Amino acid sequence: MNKEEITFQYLLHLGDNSLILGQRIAEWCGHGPILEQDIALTNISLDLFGESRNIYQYAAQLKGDNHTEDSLAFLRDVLEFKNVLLVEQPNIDWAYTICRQFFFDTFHFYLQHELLKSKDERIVEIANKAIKESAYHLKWSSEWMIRLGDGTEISHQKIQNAVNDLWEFTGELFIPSEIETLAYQSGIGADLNNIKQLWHEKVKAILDEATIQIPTNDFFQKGGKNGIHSEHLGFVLAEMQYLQRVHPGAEW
């Protein structure tokens, strides 16, 4: 596999995470608990869509063969997506949404800093643009973790349940796929080991402040990076890709 193909495949890892999580939290638009947080979460969704668009544009240029940002987002099937299982998990309630967001935001924030070390100038540009947004996302979700965990008895129990249930999806963030390993060895991708240590330190600090117990479970789900997904992703793609598949190439 040549360097251009490694870069293309690695970009799909990055873009798919942002796209699918962006689509997931977009489901909250108009349904947030209060107007301010409805708008905040919708803006985070737009940030993630913007990042995925920048990534797919670069990937499409590398791939050629009439690929576009839209074809990469809307015309690939479930098995072709490389996002981690965490980001495709359903919202369920506000606590689950916040917890999923916090786990990913922490990873995403440190990932952008690692990508600044990439030998690929375009990846550095994309990461540099996303850093300020990811910093805000992490601040926002961290504050909500603390608010729910150190709030009422009910809010504490709900966020603790979310942490307990979603914890098993966090390990995959740091289990490198073959492409991620090749990308790192080529100087293109991030060092997941560096991110793992920083992630655990930040997560522990926030959960301690929120009086939330860290699960002791050491079993972690995996497979998303290799196209093996939960049943949830199919439903996400069915809704997200509907218009493009019914009206191929449609433009406003």
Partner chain sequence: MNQNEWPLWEVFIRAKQGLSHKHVGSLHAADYQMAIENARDVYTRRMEGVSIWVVESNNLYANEPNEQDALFEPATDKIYRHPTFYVLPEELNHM
Contents of the next structure:
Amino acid sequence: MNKEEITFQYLLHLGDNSLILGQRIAEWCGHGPILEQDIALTNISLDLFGESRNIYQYAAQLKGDNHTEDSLAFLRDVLEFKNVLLVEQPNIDWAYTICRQFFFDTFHFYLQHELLKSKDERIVEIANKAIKESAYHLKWSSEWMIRLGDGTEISHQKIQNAVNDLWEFTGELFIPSEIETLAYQSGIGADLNNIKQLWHEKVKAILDEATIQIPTNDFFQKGGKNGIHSEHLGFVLAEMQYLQRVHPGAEW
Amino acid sequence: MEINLEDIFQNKIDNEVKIEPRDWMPEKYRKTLIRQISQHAHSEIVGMLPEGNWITRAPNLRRKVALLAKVQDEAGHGLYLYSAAETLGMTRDEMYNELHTGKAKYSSIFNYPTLSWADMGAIGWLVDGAAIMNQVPLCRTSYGPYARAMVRVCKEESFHQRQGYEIMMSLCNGTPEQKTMAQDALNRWWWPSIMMFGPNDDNSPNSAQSMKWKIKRFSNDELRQKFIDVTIPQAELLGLTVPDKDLKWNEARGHYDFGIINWDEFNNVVAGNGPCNKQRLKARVDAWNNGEWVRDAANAYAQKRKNRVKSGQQAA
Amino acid sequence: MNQNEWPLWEVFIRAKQGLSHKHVGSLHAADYQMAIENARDVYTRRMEGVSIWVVESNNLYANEPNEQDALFEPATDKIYRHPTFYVLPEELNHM
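We have the form predicted on its own; now please give the form predicted together with the partner chain.
Entire complex below, previous chain first.
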């Protein structure tokens, strides 16, 4: 695989995470627990879509062949999506949504830091912009983890359940795919080992403050990075891509 | 004494002096404003639903972020308006309660379904267009907080109508299927948009008093006519046909004449029998009820933290 | 009625360095941190600010409207506080 192809594939890893999570939290718009938080969550969704667009635009440029941000988002099928399983998990309720967000934000934040060291200037540029956003996301979701954990008995139970259920999707964040390994070795991508340590420290600190137990199970689901997803992603894509599929080639 | 206060109040209004929250005001002025502003706020919040319906299905990323930002703006506008109404002595929770129990109304147009992507275009172009007609004069309404909220709303709203029209343009310049989609959306949204201005003037009991208090500055029929006059050329530019066979330019009046509005349909939708009344209300009630434990948790945590700070201070 | 409504906060935004904070509106939040974040999301979506103040609405005190005359009338006849009160020769153009 040449360097361009590695970069391209690596960009899909990055862009797909942001796109799918952005799509998931966009589902909340209009249904949040209070107006102010509806607006807050939508802002995060917009940041993630913005980041994924920057990434896809670069990826499309590398790929040539009339690829665009939209062909990458709307015309690839499930097996070609490289996002982690965590981000495609359904919203369920505010506790699951916050927990999924917190696990991802922590990863995302440290990932951006690592990517600032990339030899690829465009990746550095994209990370530089996204890092300010993910710092804010992480602050926001951390505060909610603590509020729910240390709030009422009900909220404590709900967020503990969400942590327990989503924990099995956190391991995949740090198990490099072949592409991630190649990208790291060629100086383009991040060292997931560095991030793993930081992620665990941060998650432990916040969960402790939130009086939430850290799950002890260490069996982790994986596959998303290689296109082997949960059943959820097919439906996410069916919904997202439907107009492009029904009206091939149309301009919108 | 009462009469005297009322005279001073009317005198301020006549001289374009804004009324502020703690100023004396007739009880009926307060009630009218609470009703109108909260109804307006509810319309923004319920109005998020028909468009929210298409966020996850937007046809490309540019359209997706624009639509999401627009629906988010509507949440913001609802928030500005609830805040303005709160200065009159009713809490947001109380206003929600009225919405959720069916006591408060919201704009009927949001009880129609969004069936195709073209509806995002038609809503932005027509519904936001009609809303802007109503809202621009409200920037000068006599109650200060309402006027200030509306200035903010209007500033942000201007991109919404442009976004809608741009969607319509893309569809009209697109494939035959897309153009059909656009015409169908216009067919379905035209009359409900015209009805957004409310009953005819001779059937609008509260209008005269609202005009005297400068809560309103133009009558329903004046605004409706103005909307039709500016919108017809826009439809022609798109190459779409407005679904009104009686529509024609009246040289003598300098306005378009238009067909008879089906007020039965309007009254029916207001009464709760529109295609989506139940679904819209249920979505709001569900969001509110499902969010209760979240709001309670944040309150409980805030209280705990306050207490900890307090006991920390005592210890020190 | 539910007694647990999040408190109301007043929001003040500094539009840019060099200007004072200006009242822009209000919002509901459970604590000050959330109020600041909400203010950022609600009132600075279009780059309207560089600094945010929030204060819980029930901590604001205001004068009584019926004291209006007593408070503000006395200032209206103190025209000697304004530069135009002083008659100077025209040659002295810019003082």
